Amino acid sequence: MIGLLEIEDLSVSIGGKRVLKNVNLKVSEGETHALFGPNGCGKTTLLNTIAGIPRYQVDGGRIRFKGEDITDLPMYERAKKGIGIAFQHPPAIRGLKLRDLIKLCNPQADADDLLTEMDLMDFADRDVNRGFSGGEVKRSEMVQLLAQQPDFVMLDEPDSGVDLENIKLIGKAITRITQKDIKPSKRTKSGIIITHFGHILDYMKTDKAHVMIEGTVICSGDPREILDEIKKSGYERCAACLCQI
């Protein structure tokens, strides 16, 4: 399959501290991957580096998207090329209404339809994320991604701090963003999702999973098998594998 996103020997520092160490990862067109790992292992750093957030310093390696080296491109250029991200803790934005933000994401988007789909119509004329509950903030992020329709979407713990009803709605939105289970003639999109407990995997399809320990991807495989092993043995067994590398 075509490698939509290819990460080669990527090392990244924040404030002079090395966080990612020689990360290698490939996400093919039409695939959605899950990323597991303990807190502080570098999962969020990886997504933010792919997105092009400036505070993340690439010390070595390459990020290729659609065959093009984007390692040094600014964030807005990456977004224009089709990379979208939903943050774990998105900011509240005073003075910008949610309906207006949707139009900024995509002037052709039907804001009312998207807001209705994510049960946010009552929030259309409220400042983005101001006074929103955890589930409402996550659904707001999904509305923005549904409008943007990126070719590659990254989601940082979309199931954290939300109830099961919201998880189901968010999972449905992710499925639509990545166009899973549609007619084979239509090109599917790709993505990476960070999930701590794996609840969201009950409501969406993932093709492959990776485990990150101490800034390095140490194993990859079937998402359910890896999640079951983590639940059974924790990350200790994964860390033991790291010691053998």
Contents of the next structure:
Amino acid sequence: MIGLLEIEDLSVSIGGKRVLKNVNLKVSEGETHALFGPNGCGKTTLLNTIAGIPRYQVDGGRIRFKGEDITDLPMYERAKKGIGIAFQHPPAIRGLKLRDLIKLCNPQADADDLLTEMDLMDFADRDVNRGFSGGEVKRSEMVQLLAQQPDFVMLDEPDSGVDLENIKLIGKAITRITQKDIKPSKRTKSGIIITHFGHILDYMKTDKAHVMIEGTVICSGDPREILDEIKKSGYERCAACLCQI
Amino acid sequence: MPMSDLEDRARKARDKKAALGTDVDLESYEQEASPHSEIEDLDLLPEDVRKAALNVGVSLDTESGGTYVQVDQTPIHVDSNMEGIEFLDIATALKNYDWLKDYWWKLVPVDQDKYTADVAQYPPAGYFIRAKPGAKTVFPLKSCMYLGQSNLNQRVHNIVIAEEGSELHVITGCTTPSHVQRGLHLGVSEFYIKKGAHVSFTMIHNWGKEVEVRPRTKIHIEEGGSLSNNYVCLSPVKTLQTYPTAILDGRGAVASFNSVLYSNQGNIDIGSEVILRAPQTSADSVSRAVSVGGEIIARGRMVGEVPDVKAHLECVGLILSDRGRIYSIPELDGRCGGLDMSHEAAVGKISEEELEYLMARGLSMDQATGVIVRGFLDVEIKGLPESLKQELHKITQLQELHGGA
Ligand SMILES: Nc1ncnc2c1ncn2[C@@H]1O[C@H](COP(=O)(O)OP(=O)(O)O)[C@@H](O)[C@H]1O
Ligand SMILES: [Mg+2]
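The form predicted together with its partner chain is what I want next, because the block you gave corresponds to the form predicted on its own; please supply it.
What follows is the whole complex; the chain from before opens it.
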């Protein structure tokens, strides 16, 4: 399979502080990966750097997408090439209605359909994320991604602050965005998801998982196995692994 | 007060500089306007006037409760087609109604400054609106002030009276055609909102780059009356200074001011003042300003004279260029205990985070800036009929708003 996204020796700093150190990661077409790691280890930094937020300064290494080096590409061009992201803490935008933002994500999208799917019809004419609860903000991210239909979707804690009912809804949306609802051989969409609790993984499929500690990916493997291990003994064992490399 | 007294006071104030705004040299403008002929049928209105009116939210084709069009100093068309609403040009109204003297220069002092004095010294032009007790306008009254003669000093004096329990919606668009670069517009407006009446007044300005503008507005509101005052200026102007004052003079009176400003050059000094003079009155004022190069002074002042009143001020500004300046001056003047007055003011650039958010969805930097600026200018306005709300929304959203360098 082609490596849709390939990250090679990526080092990134923010605000003068080195956060990512020689990260290597490859996500193939049709695959969705999980990314685990303790608070502050650099997970968000990795996704935001792939998205192209200029504040994240790439000090070394490169990011390849669909075979092309996108390390220096402006943000919106990456979006145009098919990279999408659900932010961990999205901002509110005054005067921009959620319905209108869906249209901006994709003029062809049927906003009403998607809003209904994410149980957000009552929010259609409200300013994006303004006064939304934690769970509503996360569903607002999903509805935008459903419209945008990115080839590679990055989900930064889409389940944080979300009740069980809605985790199910979000899981279903992710399943659709990542094409886990169709035959493996037909899948072209890929993704990466950051989650702490793993409830969401009951409602979506992941093919592989990685553990990040202190800005480095130290371990990769089967998602269930890794999650069970983390649940049992926290990240201590992983940190021990770090000492060995 | 006899008219001669007014003339006397006006004469004495001829050189009196205004408290705010840059000083305008009145001598440098044409004093006499060429007359225009009246037009019975709105369909015969010159196309350039019709188009200009449309640009300031005054669509002359759609239903209205009445229409007033003034070109330079001539009221070329007035019609009123609603029961209980009078819409006349002010000269005719003064001739017809002796009692109008009791409203003439009673709120705006004739000797406030050289501009009010100047308006008083020439034959009056402007409109007179009166809603009889209990009368309600279904459709807004529309008026257009068109300054078509280069270098003219256009003088306007309007009186609006909403009798007890009435409801009035007025939209006024003031504009110049593109060939008129230089000009001066002086506009005096006096509003009387009586017991339980509601007035919405929406003013949209679209001037030339070399036009100077000095409106002088005062509004008196009685018990249970309410005002929704909206001001929009999104196109360049040389200098503009206005500071409408509302006096809440009866229990439960309410005033709400909204202003939306976008400037790429010139000097705009705009504010509003509300005097809360009776218990249970309340006022709010929201100003949104965007500068991509011009200077905007955004003032707001609330004066609480008695206990049990509520006032809130919001002045928010975005500066999108190194050359721009926004000077936000919110003032709260509480003169007794038992008041609830507050303000919030913020001036800054567009949030990086919001830009990045939209760029992550595939919008370019320019598109994202446009979306955020338009959203910022799309103020939620209360007290307006739906048709006017949509008109305002269209105007603030259709403008080509460019991000600064
Ligand atoms: N703007 C910033 N300036 C300085 N340090 C930052 C900034 N943003 C994040 N960091 C730091 O970078 C590290 C990684 O943060 P982050 O990627 O958000 O972690 P995670 O998502 O794994 O919890 C943390 O130590 C955090 O404090
Ligand atoms: Mg994070």
